[in-house]
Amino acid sequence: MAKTGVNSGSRGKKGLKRKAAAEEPQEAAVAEDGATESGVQPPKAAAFPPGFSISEIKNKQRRHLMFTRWKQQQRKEKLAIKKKLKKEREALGDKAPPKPVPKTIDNQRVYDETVVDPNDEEVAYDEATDEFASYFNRQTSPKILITTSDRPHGRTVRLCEQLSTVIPNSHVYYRRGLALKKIIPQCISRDFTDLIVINEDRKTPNGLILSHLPNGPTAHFKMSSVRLRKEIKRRGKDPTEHIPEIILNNFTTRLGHSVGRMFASLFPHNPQFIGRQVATFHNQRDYIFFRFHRYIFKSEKKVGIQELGPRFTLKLRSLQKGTFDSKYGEYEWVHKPREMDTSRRKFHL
């Protein structure tokens, strides 16, 4: 019986020690955060010295507290500098220096020799004699065949059907196991001017092949970020049969001009402005963003846009001369990541 009493007494002492140890950090936290029972707040911490490193603090709670204080101090200093510059600009008025342009990857782009000059005679001659000259001279009108890879799933089929409502005079046909080398002669015999093939992987569209007929070229794109009409929030009603306008943004190099002319040749020359529909191919950092919108006239001065869908993003993988020939085809340009992606500020389109 005596032994059990001694054991219970030792357990009680241990419990008191644990309780006291648990109360100590709580009291320290109250002291750090501010108000005490008497209502007197401790003095604010001084500014951090220049050689101060928060990562050297071993206590996690203390380190987090000091980091939040440091962030608050940084925000205050930044806001004070901003207010000071604003007052100086207001005081100088018209004599104030221009605002500095922020540095971005786009405006810090590495110079490219192939950037096209609009007044270059060589470029004008090449465009007048290339494969798209008959379209731009209005000798041919676009007629597009849209197909898929073998055994397509529902998402890919719906994308083809929605693309056919965006591109006028386009027809959707199923592959039925035919090779592209057999499809292309049939397209040429039926006066198709372009062939679009949408590939898929794991039931998701992941690639697009665009071949201009009858003499090429053929472009292979990686496709990503596909959104069908039902997946777009606040979308408008289904597009009408009016011929849309086409906008090509930021295709500045010789390669970019070739790709832009390929996209332009998919649409007829005379858009029907009464339909208020516009298809946009916007190139930014070699990614081509496709969007399809409708103008909404809110008043005589205000105009809004309403997305109709679908939307997707393309990345050029290769450009091949002639029609599709993966074995013996001659390639004008092939994307090689290890050689071409050495700098984030170098773009090819």
Second form
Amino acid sequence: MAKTGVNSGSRGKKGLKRKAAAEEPQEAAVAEDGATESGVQPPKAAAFPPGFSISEIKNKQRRHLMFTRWKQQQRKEKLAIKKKLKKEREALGDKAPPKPVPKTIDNQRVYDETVVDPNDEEVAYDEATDEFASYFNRQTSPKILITTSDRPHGRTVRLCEQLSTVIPNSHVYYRRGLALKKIIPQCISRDFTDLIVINEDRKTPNGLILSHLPNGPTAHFKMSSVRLRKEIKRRGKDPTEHIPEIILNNFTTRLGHSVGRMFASLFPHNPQFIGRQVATFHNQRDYIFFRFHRYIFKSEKKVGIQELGPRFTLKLRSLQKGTFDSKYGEYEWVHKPREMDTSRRKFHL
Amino acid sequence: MRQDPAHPHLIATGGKENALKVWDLQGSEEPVFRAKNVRNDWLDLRVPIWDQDIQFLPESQKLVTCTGYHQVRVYDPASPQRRPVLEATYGEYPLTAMTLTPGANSVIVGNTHGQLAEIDLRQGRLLGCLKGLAGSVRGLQCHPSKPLLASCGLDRVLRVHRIRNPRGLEHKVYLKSQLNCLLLSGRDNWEDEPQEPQEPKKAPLEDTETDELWASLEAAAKRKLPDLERTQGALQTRRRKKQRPGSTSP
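Alongside the form predicted alone that was just displayed, please also present the structure of the form predicted together with its partner chain.
Every chain and every other molecule in the complex is listed next, the one we just looked at coming first.
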């Protein structure tokens, strides 16, 4: 009955269930007897020495075989457990306990002490005196300048044009080799409130610098997954001139709050609901997804949406306190990959 | 501007395009020591000056400055040369804050990217870095005897680090506004003290070029020693907000 395990299984009988560790010869014998019905001569049982693992087999084919067999057994056991649970649930009917919530990375997020409490008066005071206060008090209305890095290619130019249709009161200008630090005082003198620079690399846009103008914060983002209008499937007609509504999702921490306010200050404060257009900035796991839709309420609870406009994904790289000055400016938050990305469940926005 | 803790009548000033000068408040109108700029660099261009923070070294007349062009310089008024005795560079970003370590001949500097480094003053080399800060370092102070360092910055968190064996973060507290400067106080009941004697201590920590940012920045965070266990609630009550009458965002 007890044979050297390595040789006996070489016939590759998949019907024989076998666990690599700690198997008694008697159990194997029983399994063998069960397998005689298949009509093939059952191989003799193998007794593995305790503490044996499949990965110690030197022969690759044999090892692979043992592993697949083990995997199939695991799968079968898992299916059996699931079926049993399902049966029990059906048997209990209404009295069944509620289904357990599966663990996701968003669920397991590390507790962040900087999450903003809506009733926090210190944060409210801070926001009443920061650079965006004049926008939120309706004293200024936004005027945006959109430009690119020098010598942009077609995709970037088209993205700028489409962005200018999405963001009301925005103007696109070609860069023509001008230094940003020289552009900024000129913008301030012409009453621009925000500057957007789309950086391009190898003919695709890959970065976004958003600078609030009269000495406000500058945010530098990595941009990825850019889709222009013609690349979006099942899209609606071009957006109209109506001012869109804004949706800001999931900007919970203090840093996220500041970034969310930056985005909100790009659009005028009075959305025109007749236009039924909405721009969404959705933050999930530190990635900000931008979408532009047109919605229509079919009934009280059913909404139809059509995606218009460009879509892209942003990731914050740094938030600087003044206007754009990467060398001598003071940074409020800098993303440091080796220090901040050590945990998969910790997010900063 | 910084006051010499050993000789209270000596103050040192410096700033952007403003070389280091040491003044004697009881003496004449002229500065006691006026520093000279270093020689032109390898392209024969004038090296710009931007002193961000000054410290007096104890038991000697030397001064250390850190500049916005990521240099750390040691000046010695006792020696005949007015140029810096030692110059060391760290990083690529302006150094904003500096503090002396207890006992050892080294300083800890912080820059606008949140990097903290300990630099040896005898040889001018980097001894090690401290990590953790995500924003510009605005205030640094070392404990006079224990190897502890308190740092605060624009990322709204106050941190206490251990400088030696082993180097690392001891404790951090989230304070909800951007922190500008900090003070380690040895007194136990500083809250009961009248406000006026504490105000002059804060003045030397201001730099000239941060004045325009004051209106949008909030208070100083105060930190009490040696009690390190602190709840956030207790710290909030102790923090004072600077009321700036009629301040509007610039």
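The term rigid core refers to the maximal set of C-alpha atoms that superpose within 1.5 Å between the two forms. Residue numbers count along the first chain shown, from 1. Keep in mind that what you see is a predicted model, and the values were worked out from it rather than measured.
Original post:
Do residue 92 and residue 146 share a rigid part in the two-part description of the motion between the two forms?
Top reply: Different rigid parts.
Subject >> Rotational displacement of the minor rigid part between the two forms [degrees] >> reply: The rotation of the smaller rigid part against the larger one between the two forms is 15 degrees.
Original post:
Taking the rigid core as the frame of reference, how far in Å is the Cα of residue 84 displaced between the two forms?
Top reply: Spelling it out: core superposed, C-alpha of residue 84 shifted, distance 5.0 Å.
**OP:** Could you tell me how many Å the Cα atom of residue 69 shifts between the two forms when the rigid core is held superposed?
**Re:** Its C-alpha moves by 8.5 Å once the cores are overlaid.
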